[in-house]
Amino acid sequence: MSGHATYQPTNRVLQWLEKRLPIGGLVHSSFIAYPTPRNLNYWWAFGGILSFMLGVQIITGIVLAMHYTPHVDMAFKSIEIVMRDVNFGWLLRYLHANGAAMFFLAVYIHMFRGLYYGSYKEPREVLWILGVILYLLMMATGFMGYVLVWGQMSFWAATVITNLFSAIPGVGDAIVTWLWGGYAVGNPTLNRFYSLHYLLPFVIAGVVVLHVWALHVTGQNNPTGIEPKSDQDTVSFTPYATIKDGFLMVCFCILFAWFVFYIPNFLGHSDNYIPANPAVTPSEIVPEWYYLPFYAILRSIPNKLLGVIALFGSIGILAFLPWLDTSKVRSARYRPLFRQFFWLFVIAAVGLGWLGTKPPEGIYVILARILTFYYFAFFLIVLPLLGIFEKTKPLPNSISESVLGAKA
């Protein structure tokens, strides 16, 4: 297919190195000559944006770790010192804090794109599952990083979330005690979370390598959901895809910079600018915005154990998506009924996020239960039945035909 080429360096030093360690050939085949479906749109650029944001988080995190003190008496103060006394410390802290929010924004768009275009279907099941693993690792890393601030919301979020494990019959209390490092959230807890928060981004980077590897084995999906059949269906990754990715990355960075330089505390909670006080409970405990849908699911169920099961099940069910969706057609472009149910699912997810900010009472609980039901029904009822009853539109014969017309 178009894009396949053999890397032949002209420089003698590079030739010598290539014979012994073919890094240049690997980069060339993976990111330059790699055959890419010619009909990819801008929604496919978020994979590159996520790689960029991971780099930002790791670099800023390493520098911040040099100035952070993981002790309950010094953690909050050390962040204040970073903000006031470290050269450009305020910039590093705002890049890291807002970078986490931008990271999750990009990953949600990336996941919804995968859902819409059927990127989880055969032969990309392992690629999708690796993506779900990355998402779980991101959630754990983000939560632990939030606790490191050791403000009021950080402390009580750690208390509430870790207490959820106590609902597990038999071993729950032992798990909570291990997470705390004692019998309450304290200094051992902070040390555990600091160690794991520093370690997990490198684990994420390792899984990203596997994710990219799986992508290059199966090839990229595309808006039609049809596999490339000829050279005419593909183009080289560089310059065609890299220019498109680069343009959207610049646009995304402008949004990122707007938050960092103009409203850096917009996504934070005011209580987290108060040092942690175990004796004073905040009037409301609210997680970061990217956890809100799952927080709403948890609170919508009155039984603690069932709520915890629903919370983890709402994420774990994503790993089974390749087998829950029984339709042979990938792309929602050719699935009119699926498209309607998909947008209802998006509305339900956003609605759960909004309900996560509201008190668990009255109409808010009723709405959360309705949207939680639809969330699970989409995967367990809608997708399996659509594969049986949905009448899909006819697919084009090739990617080229979908782009250039029937004469291509």
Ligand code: HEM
Given for the second form:
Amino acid sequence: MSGHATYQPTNRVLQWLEKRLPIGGLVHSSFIAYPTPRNLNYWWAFGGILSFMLGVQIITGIVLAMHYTPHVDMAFKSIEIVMRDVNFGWLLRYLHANGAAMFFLAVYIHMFRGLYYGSYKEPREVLWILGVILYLLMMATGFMGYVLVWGQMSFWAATVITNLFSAIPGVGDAIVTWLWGGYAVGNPTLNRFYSLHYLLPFVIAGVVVLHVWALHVTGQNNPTGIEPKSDQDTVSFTPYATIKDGFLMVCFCILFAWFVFYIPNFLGHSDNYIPANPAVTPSEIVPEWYYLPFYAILRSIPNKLLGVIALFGSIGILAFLPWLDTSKVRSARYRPLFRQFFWLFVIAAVGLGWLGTKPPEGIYVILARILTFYYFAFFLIVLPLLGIFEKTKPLPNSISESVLGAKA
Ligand code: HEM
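Let's compare: the form predicted on its own is above, so bring in the form predicted in complex with the named molecule.
First the chain shown before, then all remaining chains and molecules of the complex.
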């Protein structure tokens, strides 16, 4: 669907360029004339919001890097200087820190949308897997960025998370030493995290290009989950999708601004305003909210190695989703049983997030085990079996029929 299409520039400079590098035609066919299903709802606006947030993170990050010093003696102080002395440094930092949280909020909505409407199913498997890779890259980038602050929580999060690799039998300790660049989290660790934290967003940007390319090959899914069959089923991307995406982007920015200007430290941990001190362990080590469900899964399992396997397994399993879900029907609209299990899954994910903030003892551990069990059962038992046993609702004949009624 991407390509040169009907683009005819009237301007002579653009005509000249188009003969040599047909970039105008590519943009036109991908973002203007591109046919999108006419029934897309606001859940389809989050891909655009994510692309926007990636831009915000890269721009604010580049400027922050101009003032940051990746050395254990100066990192914390350089951030305090950004906050107090650099013109609008506080704004840059709060945009970047809260921007990361908003980025994750958007990606979770984007992923749950995909899950609800079956957007991962044939022929969109590669598109989905590229999404899972993006998610992993986002997690790695966010983690390393948090360490750069070199506060107490940064230091201890880096210690706890890198130490997970020591659970690997035989080579675990050697891997941890290699990750640290020494025998403890220290200057080489901070330096390499800085280098990678700068690099990965550009890798993310590259994978986003592949993600959107794959999207433009298969076309978008839509709330009915059935493919467009005629011109009646689609509208052009511009103005319909651009206006709708733009509107939600503005709403999203209002929420973002509310965090930045009114509660900029709401999502952070106060211990990270204490400089890193390897001699003092904080009373509680809590990751940022967007990692909490996985932290709860890790801690729900008493054996360290099994806990680490469950942690990585809980993310890795997403890549197999297109094959674990055996149902021919995509959208949850026509899958009454799936819909109930889906909402239970949302509750389990949020519940695990809440449990990630609680100490791993008593009732909290029991609850975390139940929810961890459901998390995996959803993928490994519920989805494969539902495809066989679920009685789905009748699908409309076409997208336009679902919008305009059977007469259309
Ligand atoms: C940096 C992160 C990401 C960016 C910038 C991004 C961007 C986009 C864009 C622009 C779209 C088209 C608009 C839309 O459908 O919302 C899209 C669609 C899609 N994305 Fe992402 N995405 C990201 C992460 C992810 C992740 C983590 C997943 C899943 C694990 C994912 C899965 C999908 C799927 C399945 C579609 C097709 C949806 C459909 O047509 O129904 N994406 N993405």
